[in-house]
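Here we start with a single chain on its own, the form predicted on its own, put down as structure tokens.
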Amino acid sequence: MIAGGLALAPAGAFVLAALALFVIDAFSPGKTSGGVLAGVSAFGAVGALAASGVFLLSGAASGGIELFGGQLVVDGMSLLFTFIFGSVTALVAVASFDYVREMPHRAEYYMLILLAATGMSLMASANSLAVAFVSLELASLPSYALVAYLKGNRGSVEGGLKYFLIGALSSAILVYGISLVYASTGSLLLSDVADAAGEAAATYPGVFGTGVLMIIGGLAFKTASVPFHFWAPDAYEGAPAPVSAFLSSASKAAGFVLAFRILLVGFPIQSVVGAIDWVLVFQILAVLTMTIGNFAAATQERVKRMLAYSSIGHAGYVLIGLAALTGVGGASAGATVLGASMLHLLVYGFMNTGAFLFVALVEHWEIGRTFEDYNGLARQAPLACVAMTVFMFSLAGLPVGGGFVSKYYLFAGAVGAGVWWLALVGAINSALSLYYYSRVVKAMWIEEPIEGRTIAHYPTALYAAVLTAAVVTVFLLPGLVVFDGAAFDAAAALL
């Protein structure tokens, strides 16, 4: 077991690192090196994974670690997505380096993405609606100025505009629903909320089922999920590509912890099913935001927006964990599921984090955004190509890195939860994306050059973040094996 305060360590690691920066760029204001910037915030980004994985695999926490009576909890899920939090904010903040070195406000640029990762971070420790709240808006408001980081892009800010405007919507919604649980329960802490659930449905089925119903909303526009997704396509294409991997990966996986935390803690589905069956809701949620994102992404002819949609349909497998909780097979069968989840979260946060920055190399070289813009770039740049070729095929579920096993736990988990057509449509929706991405590896490998292209420059931070996430993807192939344990027992605790 470990001390109160120690287990504020991981988020206790961003926050000062953000710290550490506000004073670097304090004392000389806009000179500071591109490397001590990137280098603190990739130091602190490290620490918080280390310290994470470390509480995590060893058990430290497998009991939960209340603080502040209640309002935060340090448990084997929360350490299992800041390590998630601290591994794709490591990578971008490297990535980062190459990507805004000759752009102004670069230290602004990494407290931002630090104070979002600590928004993060704290979101997957949250046991009170009032701190699920502070905390996602934490990480979302530093979130707003990275997408519309670049200035001078009209894409950028118009991406960054809409991501604003739709997001203080989901927030507002997202508050109203917690005063409306709170009028019908007369408490924020979710495991009072959960004592309470079952006479707040019964004596008040309309206010209390309609605030459990504005909340899944406002978490659902957190994980880009249809018909909540509208902003990400535009946000991710118009944004730096380095954040653009940092929102579909970490943020998402933030918004599905919180998502975890409130329904299977606050609202336990026995206790709500009177006012609201919400694993109903998640059902239809995941099939369409499946089948969208995946039929969206098909008919893309530029690359980024087709991560972008390609990231919703990744939302709607990680959905399954929380659709696939009919009782069918009992705890076990429910924590299975929830579980793969969890693991389908980490593998994604490798190898979509690597296919954006891969973006970002091509946007680093003035290459171009479309499918043909790659054509030939493999007799360039064969490193890189092959990285991207791993991602490409992992995320589409093939045998090359952990995206494979980790859509294996989530499909056979559905089965066994008796939602069977669940994992048959998911089934369906990974071969149809296998179809755009290998459209990125044909035009690297197999279709002729486009005459005249140079590279004359090969940045080394963001090749090394982006083989750096190929490895890891791939390690995960056999290496999932690691945080199984530790996934299936943090959904068990919830569960």
The other form holds:
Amino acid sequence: MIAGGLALAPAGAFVLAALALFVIDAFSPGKTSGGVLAGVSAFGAVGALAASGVFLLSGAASGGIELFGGQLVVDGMSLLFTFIFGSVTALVAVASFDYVREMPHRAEYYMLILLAATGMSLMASANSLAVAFVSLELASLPSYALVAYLKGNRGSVEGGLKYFLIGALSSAILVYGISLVYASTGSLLLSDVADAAGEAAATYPGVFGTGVLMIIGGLAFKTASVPFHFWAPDAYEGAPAPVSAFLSSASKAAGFVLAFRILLVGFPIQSVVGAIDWVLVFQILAVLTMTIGNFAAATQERVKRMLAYSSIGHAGYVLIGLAALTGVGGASAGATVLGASMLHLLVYGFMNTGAFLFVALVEHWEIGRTFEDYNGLARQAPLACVAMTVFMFSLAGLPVGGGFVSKYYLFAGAVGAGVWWLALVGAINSALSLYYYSRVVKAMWIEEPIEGRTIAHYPTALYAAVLTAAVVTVFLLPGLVVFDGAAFDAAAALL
Amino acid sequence: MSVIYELTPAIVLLPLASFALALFFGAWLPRRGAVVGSLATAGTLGLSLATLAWLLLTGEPHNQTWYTLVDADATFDLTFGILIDQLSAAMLVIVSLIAFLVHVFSLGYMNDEGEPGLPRYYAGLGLFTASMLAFVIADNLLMAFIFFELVGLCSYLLIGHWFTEDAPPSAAKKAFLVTRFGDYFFLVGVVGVLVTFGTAGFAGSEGFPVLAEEAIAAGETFFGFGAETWFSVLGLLVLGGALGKSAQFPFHTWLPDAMEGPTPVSALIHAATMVAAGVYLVARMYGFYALLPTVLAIIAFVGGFTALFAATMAVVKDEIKQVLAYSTISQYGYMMLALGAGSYVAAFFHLTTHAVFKALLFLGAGSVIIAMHHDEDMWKMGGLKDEMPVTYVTFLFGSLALAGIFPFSGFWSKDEVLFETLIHALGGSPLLFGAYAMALAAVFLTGFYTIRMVLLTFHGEPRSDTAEDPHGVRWNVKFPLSVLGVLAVIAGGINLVPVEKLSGGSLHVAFLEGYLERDVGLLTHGEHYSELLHDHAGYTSAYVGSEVTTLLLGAGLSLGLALLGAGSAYGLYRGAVPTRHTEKLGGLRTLLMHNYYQDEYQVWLAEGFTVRLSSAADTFDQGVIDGAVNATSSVSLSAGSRLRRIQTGIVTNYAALILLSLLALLVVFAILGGWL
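Pass me the form predicted in complex with its partner chain as well; I've looked at the form predicted on its own already.
Starting with the chain above, the whole complex follows.
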């Protein structure tokens, strides 16, 4: 057992790194070396990663540590997700060294990333609806600014603005939903909400049900699930590619961890099912999200936009974790499928981040954005293309990386929970996804190279980040065992 | 576990290492990998001899799983393991001895002749030897299958060694495809065995032959069939692989073509080891076949028929290696006959002696081919005996052994095959008389074509310029020939059953029989098989008069026929300038020269039947399957582009869509939740 304040060490590492950047940059604003900025950020992120990893695997926080009168809780799930945020942030920080090298406001860029990561790690620990809302905003507001970071770029600014407007709308929906739940249960603390939920669902089913549904809507925005996904393709495509990586991997995972906690702790399905069957809501959302994400991805011409839609499709796979909590197969079936969702987000944190960072590399080389522009790239950058091939096939669920194992757990868990048709939809969508992922691989390896394309230099930091992500993705194929016990335990603790 | 069994994996790993070395560093190795290969096989030979000696002295076998490929909870495990019993220990010695001698001989045949691609050649030999040895020590059918396939792959690579010419690649493909056709059934059989028994282990009370025995005794049924019927199906499926590899009718057509490979390769894989794999496989799981009288009868008949059928074709061939190729097919027919007729010991005895004298004959032919500057036509040879005495003497010994002339090794083993078949036929299995008659007729033909080959090659006047002035051969050719020449004379001594019987049992000289029949606790010994054959297949022995009378009668008959065949050949082809007599056969000659049109009908099967079937399947695939797939993908893509249109890029539309969807959800769940 660890002492109260120490349990927040992972989030603290993010905050401290952000504040350190603030101080460092104050000496000569705008002139601090990129190496120092990226280094401090990566150091903070690795600190968070290490702290959460150690707490998680040592079982120090098993059983959960409640802080501030139960407003925050540090348990297996929050640590697992903080681990994801730490690793994604570290990769993005390293990769950004090359990406933002020539750009203004670099210190602010790194600070915003770290503050958003702080918000996300608080989302993972939020145990009351008020903290949930505040931490979600803490994660979102820096994200809006980050998407619009390329101030001179029309796509970046437009994406940022759309993200902000839709985000504002969704926050309004979320906070309105929270107010309705508060009105019907009389509490914001999730455990108290849970205690009062049964009575509220019986007495004020309309108020309570609308509140829950609106909260789900607000969270679906964060996870980029259909129909709250509209901002995602535009924002991911417009944003600097490392920011896209950050948002599509870490921010999405943050939305999911909040959804897991609020729904499973605050609204236990057996007490609220009379008013609102949220498992059915998620079944609908999962099918829609998987299908629309993958079908739209199949017709894109630009790689980054394809990845944006594929990221929506993956949100659909993860939603199976909530959609399969039917109670069929008992608690162990539920724990399996929910743990599989967490594991998928963990693997996804590496393979999707890596794929977007590869796009960042291509943007850095300024060789174009469409599939055709990638033609024959393997001749000029074989190592990076091997890494991208690993990401693509692992995203598709082929057994070259951890994506195979986590998807297998997800579908097997869904079958075990009696919703085989969800697994079937998932499998069909995976088959479709292989089509558009292999288009990238085909372009890189099989097509003839474009004449006259030259690659002047190979940025070390971006390469390091891409290759690290690839190595970890491959390692997670046999290595996911290290985490699966922790994930299934964390899931079982919630159910 | 004793030290020797801890070293058993090295028997396989040594040649495997030589394969890897020759493959990757062959160009820099001494003699392009030949030295490493010879050393590795010499080490393997040493270890095999030590293993055999250990087993002989202590009687302690070895049967252990070595590596688990798939560890399954519900169904069956897939494992690799090592089984050393009498059969595999003896086979190890045979394979490694021949492999070693072939490596040495290759120095003369390949290196001295300056052939291209030597590292590739030695890599192939190494991998072949390793796969064959692993096949021999396999403790279960699945592992045996895997290495059986590797052996097939290596033969493909080695036959096609001179791939820039026309014939070798085509012969390699043929060998690969024909044996693959048999292996297809084998694979189905392996799966069938695993599903039926939950194990594919050969030996011990947990092995599938013993489980099969118990199932038959308990009268179990499988998939609606009686145990014996179902096991016969499995046995025939596995037999498909064995017939393919051992070139038995109708799968024999690949072997003569495979002579396109380098001659040492022919000696190693088409005489002594790979072709032996089929016979070995049947012997390996003999405890299973001994339960199945129908399958045994099929094996005996296929064997007897192949022995005769191949021998008739050998009679008219003009090329020295072709004669040897058909004689190989014919001799493996004898081994199959012995297995089918219930004589496990005789089959392995003949396998042993044949490995020795056939390797000798092929290497001797290789020596002649070197001398003749790679001309293989016997009508251009003649008179070589004075020019190459070592080759002549050893080749003659090998030929006399092949012809079954007393007291050379082939006489003893072939005689035992025939004797055992005869007494089982007399003992109430009259069907075996048919197989016996065919095998006996083949004895005459064997004597004939063997002596014809010797006379045409070595005797008479030289019939070409190269034959007058042949190319000399060095120690690396003469050494293997001498070793094998001595063995071809004396190898029969390992199992002098007739002598033991004539002496009334006072002389114990049937060493091999005693060795194979000894019970070492694995239920793979000859004694156990005899009981099974007696109880299940109804094989009993009976004699004409007494046992000794029958013995003398049988031996006299086969020796007489062999001498008659040899004498006729001598009469027809002796003298300084022998004449061709095959024209006198008329239409029969055409039939024989075309190998009974076996190739033609198989080509028709491939082109007329398979190609048509394939193109029909192709049409179906292109039209129906691909059509469905294409339709699915175009539907997906058009659905995708419609979905794309929702994404207008106008943020007010997004907000409107979000709110409308939320409202729709609210309405649906309000109705479902009953709060509207």
